[in-house]
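Consider the single chain below, provided in structure tokens and representing the form predicted alone.
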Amino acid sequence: MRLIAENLAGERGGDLLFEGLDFTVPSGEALLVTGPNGAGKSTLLRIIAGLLAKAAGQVRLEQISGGFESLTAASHYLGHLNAMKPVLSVEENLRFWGSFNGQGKLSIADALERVGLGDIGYLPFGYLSTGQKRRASIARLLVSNRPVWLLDEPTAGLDKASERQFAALMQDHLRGGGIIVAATHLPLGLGNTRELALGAAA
């Protein structure tokens, strides 16, 4: 499996933020996409994600294992909002979400324990601290078996513990042949990774 972007660009607002993008990422591997505030990281996480339209190029993912019908349809997009719902519990958030993107390896007992809310499950979203949200979000990764992991900023509110927990997750996923790709501005103890630098800002 390969995520390939061939002369990609991508813009907001009507200005170009980046162009001319190539870029191969194989089963295994993580990009790490850098740059200043405002050079498009985000933006090219949502195109590859399928949330923004191109502005030119393309971006595919080859030889798709387990039944994946189109990069979308293959990716987890963890944005800079968590997706979760404040009123319903973190257990209830989780169900929606493998009901939504399929189930995974992991049941939501098992996910909410690798991120060390084993015991809080039942609280409401809400009532979480901004850590305790994160790893929740991070939670809904591992509940449902997407190959392609898109992280924009993954460890913001994440102290150094749950920055070292997330990192072996990523590990695991790398390990097991998914492919990441994540913008941000500090190092995610990853090894077998490359950098994508994109520009100074429009």
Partner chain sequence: MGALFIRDIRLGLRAGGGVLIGILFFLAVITVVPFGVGPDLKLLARIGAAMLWIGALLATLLGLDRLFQADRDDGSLDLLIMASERHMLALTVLIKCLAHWTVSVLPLVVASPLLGLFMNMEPAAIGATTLTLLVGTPAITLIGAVGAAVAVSLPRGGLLVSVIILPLTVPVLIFGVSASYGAVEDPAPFLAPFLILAAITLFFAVLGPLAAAAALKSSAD
The other form holds:
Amino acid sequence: MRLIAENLAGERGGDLLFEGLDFTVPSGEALLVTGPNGAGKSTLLRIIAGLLAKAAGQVRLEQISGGFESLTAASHYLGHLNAMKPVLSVEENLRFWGSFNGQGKLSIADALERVGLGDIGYLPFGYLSTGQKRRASIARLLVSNRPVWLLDEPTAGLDKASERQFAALMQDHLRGGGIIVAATHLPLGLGNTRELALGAAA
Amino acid sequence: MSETVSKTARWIDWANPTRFMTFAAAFLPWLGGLTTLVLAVGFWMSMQAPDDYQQGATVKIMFIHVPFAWLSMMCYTIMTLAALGTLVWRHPLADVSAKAAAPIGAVFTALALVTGSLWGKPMWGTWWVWDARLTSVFVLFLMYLGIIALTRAIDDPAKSAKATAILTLVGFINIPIIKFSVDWWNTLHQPASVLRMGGSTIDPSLLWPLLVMAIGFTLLFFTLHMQAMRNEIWRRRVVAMRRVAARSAERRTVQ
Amino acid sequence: MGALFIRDIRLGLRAGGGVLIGILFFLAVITVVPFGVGPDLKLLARIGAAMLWIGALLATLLGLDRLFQADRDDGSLDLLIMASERHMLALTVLIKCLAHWTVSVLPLVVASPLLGLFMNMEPAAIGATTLTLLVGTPAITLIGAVGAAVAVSLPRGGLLVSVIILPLTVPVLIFGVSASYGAVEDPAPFLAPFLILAAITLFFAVLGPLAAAAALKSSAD
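Moving from the form predicted alone to the form predicted in complex with the partner chain:
In what comes next, the whole complex appears, and the chain from above leads the way.
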């Protein structure tokens, strides 16, 4: 399985943010997208996720494992927003995404345990602190199986301990043959990574 | 001097929800028992009461309709006092009292409207007319629902308390309008007959059951109100404990 | 899909008394009518069905702008769109509309017989109006979904949604009211406008979600 981008260009509001982007990410590896604010990191991720139209070029996933039909269907997207409802409990939120996106190997209780929220799954999501909310959102990635993780500033709001925990989760995902594309300006603590610097030339 | 200090201290103790909970736990069974007793006696007296020579057996609806209507206004008055308590004295229980009273008041108002409608159909030949008394009571019902919607819409109790209190105070204008609507306007609804200058116009054989029923339903209101206040305090404690649980879970993972 | 329906119902019931506000608005609209036209019972009985329909129409439009905006605000909408190969987006929209209708419009339909009494309507007229509301209001929600999807990225889209949708709901109102009158007034038929009303609902059950899904896909930025 490989994620391939050829001559990719992205624009936002008529502004060309990047063009002529080529990269290949084989399974088991992570791509760190770095660059200053406004360089187009989030735009690139949303284009890969299929949420934004690309200005030129193409991005595709070859030899997809797990019976997914396209890159979008095979991707988990963790954006700035957590996609959780504050009035529902953490468990209810995860159970919904689990049954909507397909339940993976990990049960909801196990997923919560992995992000260190094992004993507060019954609380309404709105009661959680910023870091806890982020971790609950990360648990969503574990509940359904997707080979590609698209992470936009995944560690925003996490403390050092949770960052380490999350790095271990990402390591597990890569070891299982997954692909990670992460936009960040903090080191994620991963071993086998490639780096793509956006907006450096401009 | 020292006596007044201890007196104020005791008065402030009442503001303490924990103190209220202890008191309510001890008092509620007695109040509930008394309510049942008075209502049972009231129902028995109502059954024994003679039929009206004009209205026949339908007059018996009066024994529940009048207490419901009276409670719908009393409940709003209590909420107004509670609103003053929230705004002027910042009494911590005042907000709980107002919030707990609103649904009960809405139910009693709805019951007053329904029983009135059932009475009106054989008497006036229609379920509903838009005269001053009926309309103003219906507006009272809408105001109850509005207050309930407002308390539910604002999550933070401290914020919702003030907003609700202000709305309640403004809405109190409606209460005298309801009370005097039958005198000010020419309406289908009969004028005041129980409480009026120069004595009641109701025959004692009907008046006594009515009074007992009114006392019984008033006791019922206070029983329900106290219970609802307890529930509200419990609910707030559950919310507070959940927030503590979220925070303490954070500390554990950091260590 | 069932999970989405249950989630949206739960959200509707738990989040801040939205159901109550819809009913309250409906009650308030019907209450002001007698003040406007006078308490003449015969007149009220004659315009009753029309007033109930207009009240229900306005109350239905009330909460529609939040249909997709709530999901957009917390990022859920992105994930719903991304899942479109697993669950067709139009179907997702349809389920969301059904959940919204069940929570915020069905209570209006249930309350309408009571308001019919306030308007001094005959039992047959009340029954017919309730039935037409039951069949016709889903069409309003489904048409509204298109407006809600078009205006999803606007921060204050609420009023705009109502203004966009209102002209499109006119046929629903026409056939709903004429069926209600057809049930009581002799020469006018009941069944023909009622069937057309049902057809409108079925038609928009297909067109509304498809159009809304297309608008949502292009709204992502």
